[in-house]
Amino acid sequence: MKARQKPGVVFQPRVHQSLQRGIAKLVGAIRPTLGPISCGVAIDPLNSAETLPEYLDDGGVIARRIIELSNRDEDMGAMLARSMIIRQHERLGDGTATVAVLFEAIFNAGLRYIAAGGNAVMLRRHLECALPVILDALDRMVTPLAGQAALTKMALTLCHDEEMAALLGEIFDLIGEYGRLEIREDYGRGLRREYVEGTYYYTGLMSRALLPDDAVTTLSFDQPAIFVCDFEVDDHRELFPVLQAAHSSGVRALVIVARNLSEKAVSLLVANNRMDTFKVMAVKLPGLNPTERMEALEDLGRLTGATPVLSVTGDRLDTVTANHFGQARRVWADLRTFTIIGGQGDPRRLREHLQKLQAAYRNAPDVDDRKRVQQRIGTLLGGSVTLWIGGFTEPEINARKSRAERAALALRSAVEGGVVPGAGIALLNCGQLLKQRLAQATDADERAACNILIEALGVPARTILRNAGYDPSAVLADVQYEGPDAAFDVLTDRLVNTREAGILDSVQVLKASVRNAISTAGMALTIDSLVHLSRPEIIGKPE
């Protein structure tokens, strides 16, 4: 049985009155999340087979696990949230409960100044044209994040884990900004580290038949040359060619990287594997999609200097020399992976790739995009970590490596950018310049906006001393007077200093906090209607 809920517009002051009352409750449910001591949500089991609530304590899984509000008006203000929530999510892994709570501050003071008769279009311009003095400001309290000390506090403050801590900076003064890292699921209990050299690839052999025996699992060569194509060989006397030129330049060992070999193909050099003076072996070209594949085929290449053969292009196996054939020092694969040791391409080469890479990584808006170029840098630095998550239930091995998760996009952030004094105190503390700035305004919305957002960027530190139960006005004096590097430790019970305690922020997390949250603040506040289309509403169980 179905009801059809009916269209509508909705107009002021409904309109303001309904997304403040969407936005209260989805920002209600992710405020207890944010600090050391906190609170967590329960939320109805998804599989209707469990029976026990799901105990979440991540802004950005709460906000996902929200799908709908049951009124039609809240649930627009909700959705507007919840989708600032999950980008900074997903981009960054962190800040969900700080921009979640500078963005309900920030709107509704916004709409305390417009109901008392001010101008929602320029209090929203305003507000934007403040943001860079915010960035600003953020920007001069960076300080570099390095060394394995420095990077354990900085994780235990993620995690609040002192093991997975103590891992997560050993693991990340090894590997930099770039490097790759790993997180899976152990069925241990304890979590465990596994460091793997060279650059490897999620591919493997064309074929089982390639391995000497059923007892060997794993082929390596020493000292092999590569050769690297995009083709698809049906024919297998196309390869001939290519053993002819590894032949007569004295190669010992081939390895061929090519998209596909046919049952023929893969016979050719099962035969070449009896010889005693002459081993090769044919790997799957990386990638899932010719993107992908295109993207590996120009890694490969200035990994080993091997120069591609491309079907794209118009190349054709019959001119392949050796000449098109790279060097490593040493190649394993087995049926799953691909592992290059000691590429020997141009270095100078591989380091323009690498900053080619570098800067797409820091200009891709995209979250995948980044992701992928990152995994990229990383693969062709040689050299990657896999953490191993153990734990007594799934539930709870589950829930450490969400932790695991959020804490190393964190921290990678924090090493790529720098790092900030934490605890809500880096915002706080940018209120100075915008008081400035208040001081010089002439304009009445310029004024409202900078107090709006002065007031706004000490929520987050209220909201922490809250949480942890203590008065945040008073913890906020006398932590204003110690300084602008003091902060009150939650867990200790005392003031500290941020940096040596190792109470830091990413500094790239809280700038792409302070930008949703103003950004989509200025948008709701600049809402005049909603319009519902019709939509059926199922009612009871389906048929």
The other form holds:
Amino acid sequence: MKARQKPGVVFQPRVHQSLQRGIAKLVGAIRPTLGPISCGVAIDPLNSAETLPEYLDDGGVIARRIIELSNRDEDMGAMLARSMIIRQHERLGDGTATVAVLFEAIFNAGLRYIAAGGNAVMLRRHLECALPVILDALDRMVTPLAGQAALTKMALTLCHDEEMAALLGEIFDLIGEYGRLEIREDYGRGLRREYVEGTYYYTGLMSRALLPDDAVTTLSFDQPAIFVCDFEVDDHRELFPVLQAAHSSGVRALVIVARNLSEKAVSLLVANNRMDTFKVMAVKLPGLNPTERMEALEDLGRLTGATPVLSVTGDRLDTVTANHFGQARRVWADLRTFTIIGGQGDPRRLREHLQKLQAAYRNAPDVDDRKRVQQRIGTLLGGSVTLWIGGFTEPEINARKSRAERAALALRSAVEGGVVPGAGIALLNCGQLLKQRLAQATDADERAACNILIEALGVPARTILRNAGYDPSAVLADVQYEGPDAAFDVLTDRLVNTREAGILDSVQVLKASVRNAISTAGMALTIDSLVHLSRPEIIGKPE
Amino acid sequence: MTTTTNINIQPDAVYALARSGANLYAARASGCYRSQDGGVTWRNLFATLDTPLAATAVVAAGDTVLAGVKGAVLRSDDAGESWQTVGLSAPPPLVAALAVSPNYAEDGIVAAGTSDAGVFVSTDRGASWIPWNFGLVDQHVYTLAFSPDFAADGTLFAGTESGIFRSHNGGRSWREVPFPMDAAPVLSLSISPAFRRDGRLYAGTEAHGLWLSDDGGSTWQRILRDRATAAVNAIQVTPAGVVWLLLEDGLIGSSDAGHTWDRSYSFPPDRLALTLLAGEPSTMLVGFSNGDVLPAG
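Can you return the structure of this protein in the form predicted together with the partner chain rather than the form predicted on its own?
The next block holds the full complex; its first chain is the one shown before.
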């Protein structure tokens, strides 16, 4: 039986102290993962059947595993940080440890200022006002990331796996920011990639009966007409006008894309294929829900030049003519997928459609929308890549796949937005613009906010060095003497030029890190009391 | 232009001209022709083939000649005496343009633009072809142009029905160039010999004249406004920086990157000029719709 926790309200100074302890516990677990020479974290398995602890080196996954702290006050601090880190992880796949240490540094310094009599609300306002200065400073450092060699170097700093980095560099050189990449587990021991020509969808033939015999698994038509609709055809007679239109217009092959066909309708197509007229295949309309299906209809229409026939708008199959048909150079399908090669839609309309999708991608409100739009763009660009991840054991494959997914996400954002010096140097350099702002500031809260941020922006670089066993102060003094593009490479134990050495960070990742850290820290600093509601006590809380 | 020599070949359109050493090649509707006397007499090199084929594009490097036909690129290693057919992927696309890498002797790269199947690239001197169309959402390709600095920048441009695409990795993937879609189709492209320094790129369109970019294709301005609607079938930029434009009814030249056109030659009105063979004015040749190949200068 679960005991119920008592409701309660907590006031200062306990609020800030508890939040600070909770944040310190969560960030403390993630801090060792920052940098190329980092340590991992072992998670005690909840399932007693598993004897080995789970080993993790990704801040986002570690944060996910920390579900609750036993102290309710501390738990609220930890969950604030957790939510921020997971948001960063989901959206960008990188920068979780950076955002964690940055957030903690701002929060702790802010607490000290408030304890000394500073105003929390004004401090928060000035922290947020300083954000554009930092983002502007990062923008000034941006250079585009292009070319296979540069991409490979960047990938290596993300995944620390030379074989994987070489493949990711090659892949992103081809697909750019929007291209379609799938990362899958493989039975082999190594890594391999597979390039697929054309636009393919994860829906296949309506029925095995459409294949000419059991030995054939794929049906391929050259220069087929393509009919696209959202109908679920129960009565096979509904297809007569479509077949009649194809027959009268002299097409030699027809592809029907529909939501579903009944067995009788499929039998009609099979019977048609036995005659020496024209061949027909039917594939399922892609999409799991009405929205995705409408998007697929629109995309297929643009790609092939077909005019989709929509049951939802009252269209009827008996009005179908050859004018509704699109065309492609080739279409092939098996039971799971179908691929269109060389859609013959109007290229101008297709490019305009892609431009609209790219605008939608940039303005997408959340991760899922963004990902869905990116997949649509990638699909329409006419090619895709699959990176197959192998290994000796299942845990190894899973860990490598997870690393590849994170690296791919971060690499995509780097290709899209450009890169800045890595190893925490870009953030450290942002301090220069803040110092100018500090020199002009007269308000005590504004000066405090600038000082807090100048100090905090150096924390990621210091943490990377400390994790690698170096004295940050001594090393950073040398780095700053060398210039804004210099960094200390902890792997080679020497000062390097970040762009030449490929020690780079995605500017989008860093911007998101700074934005998340300042926003969350500002909010945490203005929390003045905690309210606990009554809720069941969870047994087996991780500490 | 003063018409000096009317070369007597079959009356069918000349789609492309190529030169290698003393050999001249012409891709024509009736086959691929060779002249070894500066264009005075021509021999149909496809006459020995089992079936007659229309050649729609031709390039040559040394004794290697590549001729584009429907569905294939024919390759010869003996200046066109014998041919090997290398098929492109089915269904057979029409080869509209062939282009040879400036470093062909070392890298062996050739690109083929097709009218409905995008770009095929060969890295083994035309022995095999791979369709590399990632990002090339418009696969109606009319013209291709390699960067003069291709070995270093891997840059290749494709002029298409809806605009221009650029590849920075030798044609393996493509990105849109912000060329105005309303001005397309792009029939001809030419890159300045000093492209690395000046980033200059010329695009000739079917009905919207000539366009110039001074930054590698990022921004475009329209030039040649007095011949605004003329189809620009070919462009040549000489090492000295003179820009030659082949319009349907004449050849014009500019010494100041297309701002003023101070050289002009007109053609007889009964034929359309379709293709231009690069060279100095005295050695330039023009191919016409009626099968004539005439010196340009």
